[in-house]
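Below you'll find only one chain, the form predicted on its own, shown as structure tokens.
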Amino acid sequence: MECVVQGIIETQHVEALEILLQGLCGVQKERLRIHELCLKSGPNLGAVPSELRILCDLEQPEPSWTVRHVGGSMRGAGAEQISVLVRPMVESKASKNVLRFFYVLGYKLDHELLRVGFAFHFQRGVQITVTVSSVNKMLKLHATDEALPVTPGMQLVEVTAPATSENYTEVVAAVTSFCEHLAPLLHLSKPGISTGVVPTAAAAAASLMSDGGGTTL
């Protein structure tokens, strides 16, 4: 299970966001270059369609592969009252033959993306990851070197934290509290709920760039 929120920020303000995150997290960023392949099940795998993502980490000396399956979001009155999406998620390391394996099972490639940016992994009562990346599409199959931005001039910001059915309320509270510190630069909400850029972003970015960052909390 994971808790997640997303938002967007103009590329010109990403450096200011990085300064803010460096001060808040107190750890060094990690470079991010992920080739993401979305697969969907064929008719031979049942009437209910299934979707999974295969992630290839291109920043590693030897590309590493991960299989990720995300379920439907938590529903009910409690879920509607929180600003963080809670959903089941299963992730597992895989070998370089993973794509061929799922093709044999009957899965088909739906689309692929290249995410390029950076990430911060840190502890704040719970384990939290913040990723900032440009999302790029490929015009040719697996042509990562020719990928083009899906939304030029904008980058995706995602805050995620692992959770369980026993502690997700605590994790939601920690994620919500952390996101409040980013409010001057961007607004984070449940995936699929677009809130656009924040009007105060330019002024907040200018302030951060002038004083060099914040304080580790």
Contents of the next structure:
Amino acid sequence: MECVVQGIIETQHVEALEILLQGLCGVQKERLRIHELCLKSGPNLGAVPSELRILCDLEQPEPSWTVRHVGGSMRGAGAEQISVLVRPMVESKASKNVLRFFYVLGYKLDHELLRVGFAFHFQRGVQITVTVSSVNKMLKLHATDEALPVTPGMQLVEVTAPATSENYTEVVAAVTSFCEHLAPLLHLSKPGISTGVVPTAAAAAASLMSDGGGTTL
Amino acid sequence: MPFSYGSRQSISRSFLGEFRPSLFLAEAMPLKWVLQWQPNPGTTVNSQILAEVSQCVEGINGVKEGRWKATLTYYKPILRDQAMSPEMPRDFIGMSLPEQPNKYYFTLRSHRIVVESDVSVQNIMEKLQSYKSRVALIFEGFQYQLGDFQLRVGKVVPSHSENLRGIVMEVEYLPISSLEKSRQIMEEFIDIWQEALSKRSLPGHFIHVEPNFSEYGLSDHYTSQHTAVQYATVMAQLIASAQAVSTVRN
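Okay, that's the form predicted on its own, but what's the structure of the form predicted in complex with its partner chain?
Let us now look at the entire complex, which starts with that chain.
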């Protein structure tokens, strides 16, 4: 399973966010360019309708492929009290013909996206990944070179951390605590609950840009 | 005498000689041929044949090294409306191979597809609830070292019974990863092996049906995906011979 929160930031403040993340994480950013294909089961296939994502990492010298399945999020009073979404997630690397394979099995392409941006992978008690990316749609099938942003001027920030049913409370705490450091620039919440941009973003960004992230926000 | 692939004498020297680990490069995967037992018309496979085959490997100085096991699962689609049966693949196989314990292989023979993935993909398949296991088969037996060759002889049984469905044999040639470069030496080895086995007058023989790997997008350089494709081919042959036997009986 994984713990996840999301937020949005104006593209003009992304550079400031990068400086802040660089200071907080202490690792180099990695460039991100991922072609994401969302597949859904055909009309008669499966006990229930199902959905999976096929990700192609275009940053690698040889594009690498991953199959990802995300399950329904944790529910109940306990889940509502925490500000982080906890959900089952399984990933598997796969060879490059995996898309054709799922088509033959009866899955259909629902939509596709291109995420372009950067990511930080670091250890903060638990393994955390922060991705900052613009989400692009393709006007023609698989035409990643002609992709256009879905929300121009706005980028998606996602903080994720792998967890297990034994340690998720610890992971949730680590993610929550990390997100507090980003609060002046953006607010992170459970996916699907958009809280918009934060009013302090411009001032916080200006401060970060002026001293290269040296100031504690 | 310099080593060459050209004569029977050379191959005899190779597989009866000392194993030379220096020839086996860690990053290169040795190639293998997967053979299956083809019973003579009117006969079926039985455990006595398996025992004799194993004895025959030891008879040509094969050194028993340990056990091996591979598992193979046939998947079938879960359809909400059985009457509405679209064209779903009937030859969808998932396989785990002892040579790659962290990987899982899918084959769709009719579409010439082989996919390599992590073992966690089985978890994804379970969660999708779109396909389920129809039958699981186990290939298991002993591994033998014979000079530069590694042989694995095993029975094919359903996962929850001891009902023998077939016999397979893997012939692995450790120094080479190229299918073409090894073809002659493999053919010569199989000739010698068939000759040794023929002395036992068993009711059948081993056959090797080589798939057209390029149709699956695989190159001459051997990988575990080639092994998965060979097992899918062996299964198709086993099913075809079982159907032939039942047709004769009926």
